[in-house]
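Only one chain is included here, represented as structure tokens and corresponding to the form predicted on its own.
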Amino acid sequence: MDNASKDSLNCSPTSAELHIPFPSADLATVAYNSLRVDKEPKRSTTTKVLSLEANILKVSFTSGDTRQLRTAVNSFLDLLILVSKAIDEFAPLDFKI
């Protein structure tokens, strides 16, 4: 795994960070705001919190059951390849890039 790749996924067993570039500050907080909505089920014992710096997407996961912290980390990816699809078909072509 090269330096790229450790740097924008860090894991331990019952934790892990993401790091998600987008092309512009403009863009992430779309991404933010619409995926910061979405909150974790009271069943789960992972915690999910988001933040913003510039164009970077940051996610912190923490979990007591790595279980849960796949299925969690998973379902955000789903959610954020959804918000993805969502900017390029709908974001206007003059949106600060």
Second form
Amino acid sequence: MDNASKDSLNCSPTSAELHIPFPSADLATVAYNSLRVDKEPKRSTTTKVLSLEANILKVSFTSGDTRQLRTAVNSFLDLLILVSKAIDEFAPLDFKI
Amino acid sequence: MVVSIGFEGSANKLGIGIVRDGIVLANPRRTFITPPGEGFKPVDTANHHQLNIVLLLKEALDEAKIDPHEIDVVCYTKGPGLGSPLVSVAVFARTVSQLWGKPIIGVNHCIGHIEMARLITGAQNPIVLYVSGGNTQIIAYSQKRYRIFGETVDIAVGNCLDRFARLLKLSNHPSPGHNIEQLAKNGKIYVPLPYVVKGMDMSFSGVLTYIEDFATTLQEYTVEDLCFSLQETVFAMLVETTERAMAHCGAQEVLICGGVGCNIRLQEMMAEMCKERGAKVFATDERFCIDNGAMIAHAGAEMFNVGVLTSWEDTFCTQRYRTDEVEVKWRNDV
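Now show me the form predicted in complex with its partner chain, since the one above was the form predicted on its own.
Next comes the full complex, this chain leading.
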């Protein structure tokens, strides 16, 4: 048996789905717009798709590599946290798009 | 009267600048400094920017005494640079652009350097030597483009200096290049090093490999001698290629910009060559040589004033972004 080629984490595409609620649909839209522009890095097998449902930002990730999936999800969450800090500090009161 | 805000984070410097009609109202900056012997990695740099950007924005707004509603345009560095740091800053810029209801403009980092240096020094139509840790280009403006006359065929001159400093385990505070410059002042012996100029282009990876051998054995030379010799060699290469460009264009002005442009020895050597030709050298101080937000704000304002905006889908970042890809619509000279 060829141990070097075994990797039980990579039999089939892995996926993850995140649902992030915001205080309002307008703020969820801000996050959606900020985060949907950048594509995943070229060498990554992970793709992500963002969508909006009222005040909930939905992200679904698909990857051929579980470790890459972890990186993609972590990077995304770091940026999401950054967006939320910007909203907390700089959104005008009763913000509307 | 246009008030623009610029966000810069393509390398290890995070800068936010606010500019009103060519006057810099605020330009605070934070630098991610790694321990001696270490360079800065993209993920760590991105983390640094994410951790500091909110406070830095508050600082900029306070210093400028500007309220967000007074801002006309939000500008950010589209590229070139490191991927995750660029994206971190772009995501933040997209967010405040929406929260404040302001248009957004993606700015080319190199053009930011050039336009800021032109503004500060008043140079009219110089040959531009743009030298930093990430870029080494010789640029001349012609018919709405900053044309790249010559450039490095491998690594940037600043990258060569930084990696040599890493090998010597010099402090990275305030920057590795600054510390090489200080040591070089006490160099006594000139060590002949490979000198590689190919027409209008230059190569630095060869001289780096060669001097790396010295660093590990040091032989009979001191660290000061090596720093001195490296500077003299690579700077002479820059001066030669700049002079060639000046001869081609009949230019009487040289403008040095980018982080390596802070180096006084480089400015001296360039001035000597210019004096022989009856030409003038222009350079800025470290507020504007080193990556900063105001240069992005100013270049962005120039674009905004001629109606250039960036569509939302185009607010992505790109690690490779050639200086001549941008149409310089705001200049009317030939």
